[in-house]
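For reference, the chain that follows is the form predicted on its own, supplied as structure tokens.
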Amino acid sequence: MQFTSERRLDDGVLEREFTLGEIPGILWTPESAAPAPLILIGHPGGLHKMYPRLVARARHSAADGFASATIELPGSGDRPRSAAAEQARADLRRALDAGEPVDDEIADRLVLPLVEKAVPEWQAALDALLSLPGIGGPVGYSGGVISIGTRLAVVEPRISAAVLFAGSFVPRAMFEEARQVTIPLHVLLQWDDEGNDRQAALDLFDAFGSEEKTLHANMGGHTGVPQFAGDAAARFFARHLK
């Protein structure tokens, strides 16, 4: 991990850019000393693009006393893009823009080598930041692709809750998955969202494993997220990383 830039934003908040190899990412931590818990920020790629939403959510995060950091998903900003991947936005744009289902075949194109490919790069991202003084444990996973956060939620052991974002397809084989998930859920839905499979997203929340797990579903699109949403998110980490 290198660090390419730092500066101190109004509230105290020390934001820091890096690299991973070549893989770009921020880090957010509070004024304390103390060792912070540490919260992983999901997103659906385009880390520039996202910042605005993302700073907000670290600074959140920072005001509770944890750490904050996130990193650019594969084929997204300036990484290199995969044509397979592509050509599965375009199939899937196509699909919704015709008002038609959008079938397993895209999902599992778009999602699953996606997966395979960002979970091991946050899992080394974890390695390089509870490295780093200031930074401690547990951590915890919020946000971003839904079938992301199920993975992590079930191959790494150092993410100790999650709050989950049901805003994008999920393949058929993370079903499977998400019976393996133990560790505290929040999962938040839109019910409105244009481009999210409502009773998919349903279905997933039935098949987690977790005792502990809580839907929070709002009215309202994609963006439309209330603030009210996020303050319940905010207490659960508080309940779960503290």
The other form holds:
Number of protein chains: 2
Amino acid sequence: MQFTSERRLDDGVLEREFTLGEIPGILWTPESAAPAPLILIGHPGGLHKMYPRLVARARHSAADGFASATIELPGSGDRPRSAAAEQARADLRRALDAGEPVDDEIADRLVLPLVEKAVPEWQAALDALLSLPGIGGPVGYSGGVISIGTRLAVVEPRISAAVLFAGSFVPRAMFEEARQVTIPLHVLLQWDDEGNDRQAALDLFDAFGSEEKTLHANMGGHTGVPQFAGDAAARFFARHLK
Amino acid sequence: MQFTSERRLDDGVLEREFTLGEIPGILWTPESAAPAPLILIGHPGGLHKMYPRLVARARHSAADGFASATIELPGSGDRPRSAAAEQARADLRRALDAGEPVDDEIADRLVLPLVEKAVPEWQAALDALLSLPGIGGPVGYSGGVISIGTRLAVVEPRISAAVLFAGSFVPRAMFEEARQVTIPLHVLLQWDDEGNDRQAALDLFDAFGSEEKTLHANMGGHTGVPQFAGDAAARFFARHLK
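The form predicted in complex with a further copy of the same chain, contrasted with the form predicted on its own above:
Expanding to the full complex; the earlier chain stays at the top.
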């Protein structure tokens, strides 16, 4: 992990860009000297485009005493495209534009290779991040892609709680994996999310094996998560990562 | 409204039992002198049986600066039974014990007459309560029976926000009424509630006309609402009743 830039935000949060091999990422740490629990900030891909929302979430977490980090997804932002993923994305777009139901086969082609590739990258990032001074444990995962968060919750024992954003199509195979999740979960669902299948999100919530799981459904579209829902997610981490 | 008893709880909350005509009720007010917003505490009937949970909710609300009040439901506790309601309750019990789906017709017989009778009583209680010194506005409704809360939200303009507990059978007629609700709603659903229909609860949530509505679903049965879910409901009232 190599740091490539460093700046102090006006609220005292230290923002550092880094690369992990070919993968760009950003780390935000609060001002306090004590080792901070870490939240991995998930997103749909495209760090530059997503930056305003990512930094807002990181500042909120820093105010609660948490470090946050994120990495670019395979095939997004400045990373090389995959022809197969681009094709699947185009097929998805076409189905949505035509108002057609999204084929399981499209969701499989779009999401499963992404999960396969991204999850080991997040794990490698975790190795590097946890070796830094100022970053302690426990670790939480927050956000989308929900299939990446689900797989991480199953395979990565260092993640002890997750806020999952039900805002992307879920391959059927992930429902079986969801049953193996046992960590506390806080699932956010936007009731009118235009690029999502509400019933699939409810089914996935039902499938999670966790003894403590909570669904917070709010009105509005994909990007309309209300402030109070973000606050509630922050309180979930405060309960589980301290 | 006549007060029949008065005692000060150890946290300073003043608990007063009252009667409103034939209807018994309880009023809890916080120690502070300023007029407090009021939360009407809904329940499934049986003030004596429910008392431990009711007083816990009232103390929590008092700590947030709210007065709380509740009244006995028609046909429950010490109030005269209705033969028709008892028959409907027995039919419901029989269907549940047999593992059969609950007929709409049973839910109609059980719930609709209760709503018809209870809602004007809650409104009369509200008239009396809001005339007391120490009780101001705004007013919230909190709890079950969800059909009573729904009807109150439609017909009673003094209620400005509601926490509704989706824990009872909902007559089909209530779905139409739900569309007329416009106040902010916070709906609690116990995912494994044994005496409830989860899909009907989700459908009812979908039907509410409110621009701000949030569903909090948690694991466990009817009486297993986790502490953090109660805290979240309290924060909803803090946002809307102050």
